[in-house]
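Here we start with a single chain on its own, the form predicted on its own, put down as C-alpha cells.
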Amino acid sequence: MAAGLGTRMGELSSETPKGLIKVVGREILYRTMKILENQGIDEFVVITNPLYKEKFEEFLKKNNFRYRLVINNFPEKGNGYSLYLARPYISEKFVLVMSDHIYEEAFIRKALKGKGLVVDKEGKFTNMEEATKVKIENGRVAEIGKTLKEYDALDTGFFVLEAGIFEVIKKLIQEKDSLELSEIVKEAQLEVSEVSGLFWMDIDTPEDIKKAKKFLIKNAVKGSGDGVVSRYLNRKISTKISEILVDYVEPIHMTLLSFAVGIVAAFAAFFSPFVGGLLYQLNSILDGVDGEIARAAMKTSKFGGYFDSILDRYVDFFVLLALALHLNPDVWGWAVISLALFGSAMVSYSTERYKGEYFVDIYKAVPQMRYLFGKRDERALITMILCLIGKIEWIFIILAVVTHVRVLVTVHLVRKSRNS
C-alpha cells in the first residue's frame, strides 16, 4: 500500500514517497520486501497514485523485485478502495504491508506465521498517541480506531489475509463513495495475531525517522563474537559514530579509513608508543563501523567481511612489529615478541578454522567462547594501556601468554562440544 502523498513528512515527501525515503542508507519500503523475499514472498503487487508511478517502477525494477504496479488514480477514496485494486492479482493467501513502515526481521518472520491483524500488546517503539488502536474479543477485532479509549493493543499495519477478503470489500464499495482499511478490519471481524515487544515504525514525520535510525543502528550491533571491550566501550562509541554516518558513506569507506587508521597507529608507534597506541585504539574501535553500517543498511555481503578480517591481521601485525623495532630487543626479546605475534594471529585462525571446517559461526556453536578473554578488542586495549603508561616490554609478554592460552582452551572447548 503506497498510494499516500505523506504530507506530514513535510519537503521529504514534496518529489519522494514515504516508502522510497531512506532511513539508513535503504528505502523504507526496500527493508520491508526484501526479508518477504528473504522468507519466500516471490512476487509484490504495489499501489501507488499517477504522481509517484515513475519512481515506484523505477525502484522495483533496480532491485529486481517480481512486481505489479497498480496505479490508484483516485486516492482520496481511501486505502481501503486502494486495497480493492489489488482484486484482480490475488487469488490466494497474501501479506499485507503498508509501504511507510518499518519492521525489523525477527517481527516480520514471527508475523507470517499469524492470521489476520498482527497486533502489538507493548508498542515499544511506537507513538501511542498516534497508533491505531484495536479492541479485541473472541480473539478477533471488535473495534479499531485511533481514538479508542479502550483497547487491548496496537495495529501494527502488517495483514496475513486469504483472498476472501475482497468480497467484504466489494460489499463496501458499494455502499460508500470512500472506504479506509478500518473499515475493512472492523466489518470483517478478522482474526488477531500477537506479535509483542519487536521494533516496528510507522514513519509519517522527520523526528520518526531519527528514531527508526537509533533503533537499526543499535539493532546492528554483532549478536555475537563481540569481546568485553566491544560489549562495554567501543560500541558505545562506534554506533554513535554509524549513526552519523551511516546516509553517507559505504562501509567499505570505513573498511578502508579504518585500515589506513591502524596503519598510522604502526608508523606512529615506531616514534611514539603513547600516540601508536591511542591511534591503534581508535582503529579498534572503528573497526565496527562498518559492519554495523552493513547490517543496518542491509548491505552486507561475505566479502565484506572476508576482507575486513585480512586488514585487520595486517593491522595488528605492523602495529605490534613497530613496537617491538622501538624497543630493540635482543635474542630472548624477539622470541617472546614472535610468540606474540603468533598467538594473535592464532587467535583469529583458530575460530575463523572452526567456520571453515564446521561451517557454522564458533560463538553460536560454542557459547562458552564468548566469555573467553583474548579477543582483538581485548588485546587492543591492553596494548593502548600498556603504551600509555610505558610497558611496552609487558605487551609481548601478555600477549604471548594470553593468545595462546586462549587457543588452546579453544581447542579443548570445540573438542569437548564436539563430542558431546
Given for the second form:
Protein chains: 2
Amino acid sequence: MAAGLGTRMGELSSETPKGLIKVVGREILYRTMKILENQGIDEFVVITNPLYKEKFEEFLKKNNFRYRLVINNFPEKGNGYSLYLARPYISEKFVLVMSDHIYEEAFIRKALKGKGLVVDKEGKFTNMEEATKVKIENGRVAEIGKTLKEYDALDTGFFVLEAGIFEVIKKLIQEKDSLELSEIVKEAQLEVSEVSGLFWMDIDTPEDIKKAKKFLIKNAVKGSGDGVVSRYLNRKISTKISEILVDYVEPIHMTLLSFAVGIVAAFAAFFSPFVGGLLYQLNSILDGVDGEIARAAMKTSKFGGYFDSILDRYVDFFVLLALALHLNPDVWGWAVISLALFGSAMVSYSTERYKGEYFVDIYKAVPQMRYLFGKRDERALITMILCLIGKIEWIFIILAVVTHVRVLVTVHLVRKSRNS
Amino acid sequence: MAAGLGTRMGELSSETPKGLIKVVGREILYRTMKILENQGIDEFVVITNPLYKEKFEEFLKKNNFRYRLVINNFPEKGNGYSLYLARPYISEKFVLVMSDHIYEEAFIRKALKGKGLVVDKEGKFTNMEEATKVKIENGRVAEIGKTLKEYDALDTGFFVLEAGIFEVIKKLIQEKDSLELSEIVKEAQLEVSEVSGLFWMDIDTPEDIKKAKKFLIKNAVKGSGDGVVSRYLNRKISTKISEILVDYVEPIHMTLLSFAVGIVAAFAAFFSPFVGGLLYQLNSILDGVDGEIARAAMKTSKFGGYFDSILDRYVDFFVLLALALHLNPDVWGWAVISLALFGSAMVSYSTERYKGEYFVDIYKAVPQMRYLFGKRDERALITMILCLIGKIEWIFIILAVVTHVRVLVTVHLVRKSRNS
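Moving on from the form predicted on its own, please list the structure of the form predicted in complex with another copy of the chain.
Next comes the full complex, this chain leading.
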C-alpha cells in the first residue's frame, strides 16, 4: 500500500514517496519486499497514486521484483479504496503491508505465520501518539483507531488476509464515498495475531528515520563471534561510525579503508610502536563497520565476508612483522615471533576451517568457544596496550602462548562436541 | 539375500558368511546396506540360513540397522525359495540385492532409479566365466544363465522389484522342490535397467577381495584438491601403503603417524636439512593415507578431516621454522622467512575459508584453482628438493613469493566466479 501522499516528511517526501525513502541505505519498501521475497512471496501488487507511478515503476524494475502496479487516481478516497483497486489481481491468501512501515526480519517471519491483523502488545519502538490502537474481543478486532482510550494492542500495518475480504470491501464501497482500512478491519471483525516486542515502525518524520537507523545498526551486530573487547569497546564505537556513514558508503569501501588503516599501522609500528599500536586498534574498530553497514543495509555478500577475512589476516601479519623488525631480536627471539605470527593466523584457521567441515558456525555449535580468549579484537587490544607501555617483546611471548593454547582447546572442544 | 553357503572362499567362509567378510575394513553387506540407507532405504529384510543366524544378528544390531532377519532352514532349496520366505514382510516396491556382491556408491545410486533387473553391458570389473549372463528382448529378460553363449549384458545381482513378483514365485514354488532366482527372473520376464561401467563385483575368491581393495582405494583418491605432485607421485605411493594397511589400522592412526613423521622431520631439519627434507616429503606422502583409508573403508568423520588439516599446518610450520633456525639469517632474512611461514598457512586459509563462506569446495566452484601452483604437496616437494641440493634460503624466497601470489589469484578468481 503506497498510495498515500506523504505530508509530514518535509523536504524528503516532496519528491520521493514515503515507501521509497532510503533508511540505512535501502528504500523502506525494498526491505519489506526483499524479506517477503526471501520468505517465499513471489508476486507483489503495489498500489500508488499517479504522482508516484514512474518512481515506483523504476524502483520495482531495478530490483527485479515480480510486480503489478495499480494506480489509484483518487488517493483522497482513502486507503480502503486503494486496497479495493487491487481486487482483480488477488484470488488467494495474501499479505497486506504498508509501504511506509519498516519491520525487522524476525517480525516479518513471525507475522507471516499469523492470520488477520498482526498486532503488537508492547510497542517497544512505537510512537504511542501516532499509533493506531486496537481493542480485541474474543481474538478479533472490536475497536480500532488512533484516539482509542482503552485498547489492548497496536496495529502494526501488517495483515495476512484471505481474498474473501474483498466481499466486505465491496459492500462498504457501495455505501461510502471514501473508505479507510480501519473501517474495513472493524467491519470484517478481523482475527488478530500477536507479534510483540520485535522491531517495527511507522516512518512519519525524519526523527523516525534516525530511530530506525539506530536500531538497524545495533541489530546488525551479530555478536556470536565477538570477543569481549568487541562487545564492550569496539562495537560501541563502530556502531556510531556506522550510523554516520551508512548512508554514504558501501561496505567494500569500509573494508578497504579499514585495510588501509591497518597497513599504515604496520608501517608506523616499525618506526613508532606507540603510533602503530593506536592505529592497529583503530583498524580493529573499523573492522566491524563494513559488516554492520552490510547487514543493516541488506548489502551482505559472500565475497565481502571472504575478502574481509583475508585482509584481516594480512593486517595482523604486517603489524606484528613490523613490530618484530622494530625489535630486531636474536635468533630465538625470532622463533618466538614466528610462533606468534603463525599462531595468530591459526586462531582464525581453526575457527573458520570448522565451518568448512561442519557447515555451521563454531560459535553456534560449540558455545564454550565464545569464552575462549585470543580472538582478533582481544589480540589487537593487547598489542596496542603493550605498544603504548613499550613492552613489545611481551606481545610476541603472550601471542606465542595464547594462540596455540587456543587452537589446542578449540580442537579439544570440537572433538568433544556432538557434531563429531 | 545371504542364505547361500559360501563354498569357494576357503578358510575365510568356514566361519564367516560371505556377506560378513570384511573387504577394506568393512563387511561387504555393511557397504551395501549403508549406501542404501543413505539413499533413503530404511528397513532391511535379511535372509540367511540357521548356521549364520547369530553372526548376522550381531552384525545388524551393532550397526543399528532397522532389520528383520528371516531364516531359511532349507538353503539347499535355492535362493528363489529364500526370497519367497521374505514374502510376509514385503508389501511395497523393494530392492533385492546379493549379500556377497560389492557395489560402488555411484552404481547403487544409479541402480535405484532403475526397474527390474539391473544389468551391466560392459562388465569392466567382472570375471566373465563366473558371471550370470542375460539375453534381452524388448527391454525384458529373455534368457538368463551362466552358460549362455549369446547374451547382451551381465546380471549385477541388484533388482528393483514390485511386491507383485511374489505371485510369480508362489506359482513356481508349487511346481518345484527347489527354486533359483534366475528361474523367477525368466518366468517373470523381468524388465531390464542398464547401469554400465561402474564398479560392482561378485566376491567369490580371495583374489576377488584383492581386486575390490585395489579399486576401492583408488576410488578413494578424490582428486579435486590434489596438486600435480600428489597426482603423479604421492598418490602412487600412498595408495600402495593404504592397500597394505587398510585392514589393520584406523584413519586416525595414520593421521597421528603422519604427524609424528612431520615432527621428526622438523627436528631432523634443524640438524640436517637433507634428512629433514626427505622426512618432510615422506610426511607429505603419508598425509594422503588417512583420507584414502577413511573413504575406502567408509570411515570418514568430520573431526578426522578437521584435525588432519590443523596438524598439516603445524607440520608445515615446524619444518620451515627448523630450516630457518638452521639457516640463522639476518633480520631481513627473517622478514622473508616470516612471509613464507605466514604464506604457507594463508594458502590453506584462503582455500578453506571459501568453503565456510560459500558452502562448496573451491576446487569444484572455481575449477581454475586446480591449476594454481602452491598446494601443500607442491610446497613439500620443492622444500625437499632444495633441502637435498642445499639451497635452503631459496625455499623461503620461493615460498614468500609463490604463496602470496597464490592467495592474490585465489581472491581474484573467487571475485570473478559466479557464486559471488
